[in-house]
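Take a look at this single chain in structure tokens; it is the form predicted alone.
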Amino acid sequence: MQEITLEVILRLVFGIRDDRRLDRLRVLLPKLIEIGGSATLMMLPPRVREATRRLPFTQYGRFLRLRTAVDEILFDEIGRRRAEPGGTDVLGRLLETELGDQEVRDELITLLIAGHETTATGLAWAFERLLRTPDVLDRLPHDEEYLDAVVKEALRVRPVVFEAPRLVDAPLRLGDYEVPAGWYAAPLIALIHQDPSIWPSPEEFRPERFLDGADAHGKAWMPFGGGRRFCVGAQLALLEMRVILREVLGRLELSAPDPAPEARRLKLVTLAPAKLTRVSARARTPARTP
């Protein structure tokens, strides 16, 4: 899944078509992510960041290395694209703006950084709950509408993120308690979608509950935050989960050996399978045309 979501962001959103640039980020980048998002690089004084930057060996050093890799190929592309302007990929969208060269690359490093790996795993989440329910599967992937409410059903039930903090900038009344200003507020997503009074039996996995009045939940749903701060690219991520469920369920049929349903834990930011699903694949038989 972590494939997959990459490559759309390299066409979809970097715009990338060349193929060796294709082939040398689709090394570079996991790389980066995985050591620039480890907890031990992000709780490393900036003295000693510093200290060791120019250490080769050093996982500071290697995260370096990667970035500058990476911002090579990506600053040539956004000075190439700037030379032949036009297209409709998000990259070509910030070159209309007037941002400056380190401004679009940083935009397109969030991008990448917050829409890879949390919609492979909200993707991982919805092909783990649909193989443990066998007859929501069996819906699949014909019907759209159902399609959609099965991806809104497994961030429900899954949800990827945790919370979605807010710093308060004045005293926030919850209850008895009143959090002070300058602190942060965060609602536990999971603990609201499996408030009961919202979503009856909540741990069943049911898409029917988005067919009619969909909604009607409002704000209990949650798994790309809310307010003002929502997530800008859950729209993208929305139609990715639909479009590469309905691929890989047209082409695929799929069984899990072990029915047991997957752990939760949590890495970093986001919450995902303990362990790697097994599931087993095979293609489906073309129908035949009258």
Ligand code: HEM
Second form
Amino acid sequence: MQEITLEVILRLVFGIRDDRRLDRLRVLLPKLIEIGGSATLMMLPPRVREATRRLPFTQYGRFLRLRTAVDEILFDEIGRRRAEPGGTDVLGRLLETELGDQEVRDELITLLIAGHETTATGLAWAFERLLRTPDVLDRLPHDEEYLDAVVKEALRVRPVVFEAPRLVDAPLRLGDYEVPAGWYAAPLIALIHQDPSIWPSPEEFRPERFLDGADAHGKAWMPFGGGRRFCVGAQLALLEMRVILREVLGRLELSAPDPAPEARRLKLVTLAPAKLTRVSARARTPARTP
Ligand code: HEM
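Moving from the form predicted alone, what structure would you give for the form predicted together with ligand HEM?
Everything in the complex follows now, all chains and molecules, and the chain you saw is the first one.
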């Protein structure tokens, strides 16, 4: 799933077409993301980090080398695209703004970090829940409306991001509590999605909840956060998840030998499957299309 969602970012967001660049980035970016997101690197005091800057075998040294290699490709691509404006990808749109090269590169990296692993994790959970709920799996690919409900229900029962914190800049009254300025307040997405007064039998994976009166749940469905900082990639993520589920399930018949649900593991800000799920896949003949 990570390979597929990386491909989507490379093409739709970065707008890269050149095969050699694509090949390089397919190798470099996962490494850069892994090392850049490593807790040990982030926890290192800046002075210690700087001291290891020139040592190629330290984690920070490796990170810097990878970053330079990625930047070379991205800045080159930005220069090339400035020379031939246009294109429907996100890079083309960013280049229509006043942003300088460095800022455009930063936006691309932000979109990559925010949009690649989150969507892959959402998909992994969608497949996991489907495999453990064979009645629902049997109904797929089915029609677009049901597929949309499956995606929404997967993101409800297994939200990828577990909270959406806000730094409070003025005292905030929350029920009986007063949150002082300077504190963080965060709706816990995973808890809201388990509230039985809104979601009857909240543990059940039941896409039908979203079929009638899909918007009845209002703000209680919030896998993409809310308010002004609502996820900018939400529509892309929902579309990607539908397309990928449809394509995979149209070609493959999937089953899981072990019916036990997969445990969750906290991975920086996301809740990911704790382990790998064993899946049996058999080609459908002929391929089934909705
Ligand atoms: C299933 C996939 C995804 C999930 C669960 C997810 C979830 C979230 C959440 C919870 C937030 C914080 C919202 C808030 O604080 O209210 C967020 C913000 C953001 N997301 Fe996503 N996201 C996903 C996919 C994507 C994709 C595909 C992209 C871009 C290609 C993306 C780009 C961003 C960006 C740039 C922000 C920051 C927005 C801001 O602060 O204004 N996300 N996302």
